[in-house]
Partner chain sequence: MDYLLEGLKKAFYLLYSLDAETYSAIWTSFKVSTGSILASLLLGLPLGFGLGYYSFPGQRVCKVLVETLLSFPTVVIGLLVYAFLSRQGPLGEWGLLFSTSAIIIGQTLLGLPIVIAFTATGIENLDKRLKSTLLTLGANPRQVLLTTLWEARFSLLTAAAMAYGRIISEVGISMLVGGNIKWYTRTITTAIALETNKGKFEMGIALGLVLLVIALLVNLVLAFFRRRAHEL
Amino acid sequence: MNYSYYLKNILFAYNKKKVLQIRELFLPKETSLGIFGPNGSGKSTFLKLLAFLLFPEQGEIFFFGERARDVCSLRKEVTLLEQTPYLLKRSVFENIAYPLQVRKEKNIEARVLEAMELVALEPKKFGQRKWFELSGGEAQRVALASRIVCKPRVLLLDEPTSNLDGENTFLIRRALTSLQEKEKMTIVVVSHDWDWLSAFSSQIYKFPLEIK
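Coordinates for the sequence above, one chain, the form predicted together with its partner chain:
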């Protein structure tokens, strides 16, 4: 078993409008994958299926060799950063600590600080800021930090750098790469930035998927 996901005969539709149809697809594990494609080609929908937030009308998803059943515990191993992320109505620190708290983990403070450094947010400056006291790019990095802080087995990122300036776009790529290597994570990123994506991913999937 050297794949993270195996999708078999998947059909997904929003109110009868077919969006994704996949005969068979294996996603490699413990590597960085990219997804590229035009607006409306089903990229975000695909990530939501992988995150077990949406469920296919037909077909099956296997997660590290096992048929996906108990989605509640699977969602503790996969986490998704949505395209327009939502911050909880609490401080930056508490936003990032939340996934650790729900998992009843220890060392919360140190891990939050570590995650904040990774996304280049100064803990002193931003830790106690309220959710509405952030710029678009800062909010996006807070949301990203709250996804990487729990070091999930699979990390799904939907356009994580869409609001970031050039420097931060570069920093985030470096941080994600080092995280992937250190933690043996599987990271899937949707992006419209082809250069960023080709520098980051070991393999890029072009949407709409042409899979017979």
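Residue numbers count along the first chain shown, from 1. These numbers were taken from a predicted model, which means no experiment stands behind them. For clarity, a rigid core is taken as the largest C-alpha set superposing within 1.5 Å between two forms. First, how it differs from the form predicted on its own.
After superposition on the rigid core, displacement of the C-alpha of residue 88 between the two forms amounts to 2 Å or more.
In the core-superposed comparison between the two forms, the C-alpha atom of residue 129 has shifted by at least 2 angstroms.
The two forms, fitted on the rigid core, differ between the two forms by less than 2 Å at the CA of residue 71.
Form predicted together with its partner chain done, so how does the form predicted on its own look?
Below: the lone chain, stripped of partners and molecules.
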């Protein structure tokens, strides 16, 4: 079994309007995958299906070889970073530590510092900085760190570099590349930036997607 997801006979619609239809699709595991296409082509819906936040009207989703049933358990293995980052009204350190605290994990400080360094946030400089003191790019990197700190099997990102400057765009790509290589994580990224996506992804799927 060399895939993270297997989708079969998937149909998803909003208000009876078909948004996504997939006859059969395998997504390889432990690699970086890109999703590219125009607005309204089903990309964000696709990510939410992979995150088990939405469910198809028809069809089946298999996750690492097992039919997706216990979504509460599966949601602990998949994390989604949406386009607009949401931060708690706390310090950078506390934002990143929060998911570990909720799960009652151990070695929280060491894991937070590791995640901060991965996304190029110097702990001494940023650790106690408040959420409102961050630039857009810094906030996005904090949000990313708060997702990767739990080391999910799959990381999903929806336009992680939209409206960011060149430096932050580069830092996020470098962090994701390093993360994938180090943790052998499956990373799926939706982006309108073809050049960025091409440089990052080992395989790109173009939407609208209808695979027969």
